[in-house]
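The data below hold one chain only, encoded as structure tokens and taken in the form predicted on its own.
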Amino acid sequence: MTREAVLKDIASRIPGRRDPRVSMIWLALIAVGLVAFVALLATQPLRAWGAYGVNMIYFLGISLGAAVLASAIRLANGRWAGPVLRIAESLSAFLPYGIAFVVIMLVAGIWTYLPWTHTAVLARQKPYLNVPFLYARTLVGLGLLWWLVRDLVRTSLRSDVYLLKDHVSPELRAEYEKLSQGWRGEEAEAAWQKHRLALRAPQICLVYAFVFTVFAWDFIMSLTPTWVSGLFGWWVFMGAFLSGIAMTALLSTRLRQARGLAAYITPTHFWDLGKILFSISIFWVYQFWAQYLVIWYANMPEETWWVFLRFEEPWRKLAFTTFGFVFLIPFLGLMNKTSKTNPFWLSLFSVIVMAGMWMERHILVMPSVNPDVRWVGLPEIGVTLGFLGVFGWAVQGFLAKYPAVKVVDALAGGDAGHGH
């Protein structure tokens, strides 16, 4: 295909507006989630805010984890992942909604969700565990991450929207003109974008590691203020990274089929995504073991109770199911090349990993909220569907306006950077 033909082909695959049927699904899920949360709030407020907290952490982690994936690939000078980068970037569309959910938790939920807001804490913990400082570090940290990710995504889109602005539907042209405003010329723009992306990628990775570690302390570990673990934040943010990878892989398989992008998203892209998913799944269980081994070997009651609580009834079955979904099944299933390159199998294992990570977030939060009753039922599923509806609505809006593949990479040749 000629350059002009490629541009017209990609532009023709950008919907320009939301699919009304899919939008109705997202809105219906949001309604279900709202009803489930309000019903729980009226009858069991602690359970309601527990379910809210689980999903707030989970979906915000997916969005940020995907942004870190796009940044990490750039940081490693990966040239294989053009389509993957754009799809990972699309998940950042949820970030403003995710931060809004955090604000709601800070304003209305922490008084029920976080026990230290209404009980005494140790004198040495007061400088950290206080509401004004919680507000400051949470909002400043997430706000900085949002600004960095937004700048990276807009920089990444500039060349694409400039190249496509004469080929997209009329309702998109004003947006494309605005985003490509101040175009410097092809060579100068390429140099500027390369520098800007090389600056933002490590910044996002470092700020994410710090902010999500503190976020894990604040909204998971401080549910039990007397229990601490030095590795806990690392484990939580790597789990979010794994969730972002899995969602990127799932969307890549779905968009390839739904938008006819087989010429741009190839089985080789799936193979590489599958390898990343496989390796980070192993790293997740390594971090779990590194944390568990030290706690178990030291055998100090002030540390071991937190872990043992989650391995005893009523949480035991859920804990081992989580281990199977996040590590064991993907480890056995993604060992061979076929399951990584086949869209069906890659999407299936991606869904399994994401389901496992949702259960893992539940296991981290709910036993601390109420250790005696396993709160996993239709109300929790309903709240989760509501968050999924908002997530889907946000990502659908991004993908309705912008190309699902990087145009510059498509023009350069899709598999030029693979070298297998």
Second form
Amino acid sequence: MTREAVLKDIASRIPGRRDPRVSMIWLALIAVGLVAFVALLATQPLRAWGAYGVNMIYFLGISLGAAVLASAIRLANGRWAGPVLRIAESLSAFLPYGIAFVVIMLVAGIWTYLPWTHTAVLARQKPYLNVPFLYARTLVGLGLLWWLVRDLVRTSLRSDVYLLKDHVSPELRAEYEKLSQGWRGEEAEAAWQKHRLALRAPQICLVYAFVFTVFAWDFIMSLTPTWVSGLFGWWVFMGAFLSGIAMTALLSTRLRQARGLAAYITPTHFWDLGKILFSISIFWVYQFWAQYLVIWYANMPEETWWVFLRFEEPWRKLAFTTFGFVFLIPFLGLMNKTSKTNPFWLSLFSVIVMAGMWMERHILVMPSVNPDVRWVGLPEIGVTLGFLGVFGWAVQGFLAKYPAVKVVDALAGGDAGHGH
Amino acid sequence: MSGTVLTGAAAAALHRDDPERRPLTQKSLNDDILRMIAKPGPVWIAVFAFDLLVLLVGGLCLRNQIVLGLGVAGYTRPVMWAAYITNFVFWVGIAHCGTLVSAILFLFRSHFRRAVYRVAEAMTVFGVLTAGLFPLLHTGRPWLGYWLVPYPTQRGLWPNFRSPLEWDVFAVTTYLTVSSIFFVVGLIPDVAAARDRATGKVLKTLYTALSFGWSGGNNQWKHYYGAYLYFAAIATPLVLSVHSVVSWDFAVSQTAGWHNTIFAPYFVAGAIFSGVALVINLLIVIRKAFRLEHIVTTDHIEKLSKLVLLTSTIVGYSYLTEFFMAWYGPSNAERDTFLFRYFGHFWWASWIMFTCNVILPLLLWFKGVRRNLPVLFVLMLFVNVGMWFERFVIIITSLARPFEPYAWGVNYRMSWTEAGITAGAFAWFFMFFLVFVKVLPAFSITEIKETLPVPRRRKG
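Could you please show the structure of the form predicted in complex with the partner chain, as a counterpart to the form predicted on its own just displayed?
Expanding to the full complex; the earlier chain stays at the top.
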């Protein structure tokens, strides 16, 4: 295909506006979520905020994890991802919504959700466990991260929208003109973009690691203020990264089919996405094991209780299912090449990993909220559907306006850098 | 028109002056690399003689310790692990870089590894050989070292599998086995090239043996690449496992300052940190000494230094998390240990560690520093000083401050014997390395050739 033909082809695959039927699904899910959350809030407020907290962490994690994927690949000069980078970037459309969810939690939820806001805090933990500082560190951290990610995505979009602006439907044109304002010519822009992305990519990875670590301490570990694990934050943010990769892989297979992008998103991309999914899943279990072994072997009662609580009823089944879904099934399933390159199998394993991570966030949070009753059931699924609705709505909005593949890389031939 | 020609000629002249742009062809590559294998010059001989002298001093110290007992090694209750275990962890850490560069970067298709991986792999094998000395020396009776190996005997002696130290035996020997196989397999085609040029009888026999009958046939290449990918996949989990197991020597105990869940990935990152730093040091010296600037370019070194920056960040993250957990967590002993670590008797060691591992590497954020080789060389030396002190600080400060306060105040001092053996270990490592650069192709001719343009009759 010639350059013009590629641009025309990509532009013709941008819907321009939301598909009303799909929008209806997202809105219906939001309604279900609202009903479930309000019903829970009226009857069992702690359970309601527990479910809210889990999904807040989970969906924010997917969105940020995908942004980190887009940054990490650039940071490592990885050329394999090519057009797929945009799909990872599209998930960051949920970030403002996710941060809004955090703000709601901070304003209304923490008084129920975080025990230390209404019980006695150890004197020496007071400088950390206090509400003003919690507000400050959460909002500053997430705000900074949002700003960085937004800049990364807009920088990455800029050259694409410039190339496409003469080919897209008129209602998008104004938006495209605005994003590519002050175009300085292809070479100058390419140099500027390269420099800007090379700056943002490490910044995002670094800030993400620190912010999500503190986020994990604040919204999971501090549910039981006397229990600590040094690796906990790192483990939680790698888990979020894993779910971001899984969502990117799932969306890539889905968009390739729905928008007929087979010319740009190839099985080789799936293969590489599958490999990174496989390896980070192993890394998840490695970090789990690094914590489990150390705690189990030293056998100190102040830390073993937290682990054993989750391995005993009523949590036992959930814990082992999580282990199977996040590690065992993808480990066995993604080992061969076919299951990584085949869109059906890759999307199936991505869904399994995401379901596993969803359960993992529950097994981390819920037993600390209420150790005696397994609060993971239909009401929690209802709340999750609400979050999913918002997530879907946000990402749909992005993908309706912007190309689903990175135009510059699609022009360059997509999967450069293959072969050893 | 003539203007362009002039510019071209000027540019070519410029390239001749720039050692990084020396021409590189299929033939000159073989010449450049195999030229290293030649009769050693006076500089090499002088360095090697000095190295053997240091090794001799180390050997005499070892003799001293064997005759007089472990008391000469500065052990004082409660510090019963000291410089030897520090050295053990340090050298295992050094040994990490090779497999990272050869296996993980291979799987990641990071092509810059091609020019550097042989040196890194050799360093790995020699690093493990050095590390393996220390648990044996530390036992006091190294000739009974085979007791660590589980095999049925009439003595009914069976190692304690619940001890992390026994896990080390397995982790380190597995690592040594796999990294040696990886090293030897990667060498085959290059050694064959050396074999075909060798004139001396001894070297010819050695190369013939190491090239395993390589003739360069299609079928051999097919199996070679198959095996390489296969070993890369096997070696990758080992990068994580070895130093994780080493970290569990400490982390699974209840000792304050050791018992921390972050230890495994934190040790792995620290190991890669120190390993890559040493590879950079070695490469800077080798490329200068053998005039190989066009093969190991500043770009390659810059990419390695980015790895150092990444792992330094992880190490810094881990230090900060450790402080936070000690302060925030429930254990008073943990908090006290960290105060002691940074403000107690060994404060200087802790601050050397923190400065060298976290603060100084911040300079690597600047491209100018990453590309300035003399500065980078010095910086990487500091990194390894810092990483040696990291292990020293972890081991000694935690042991010097046990739960029972009656033992406080008797503080460990490194003895001359330990210092001698520590220096001897460096000499032992460099002895292998110096022989390596003179006997085996120190850069992969095979893989660098893959990056060279194919000669064609007409351009385009």
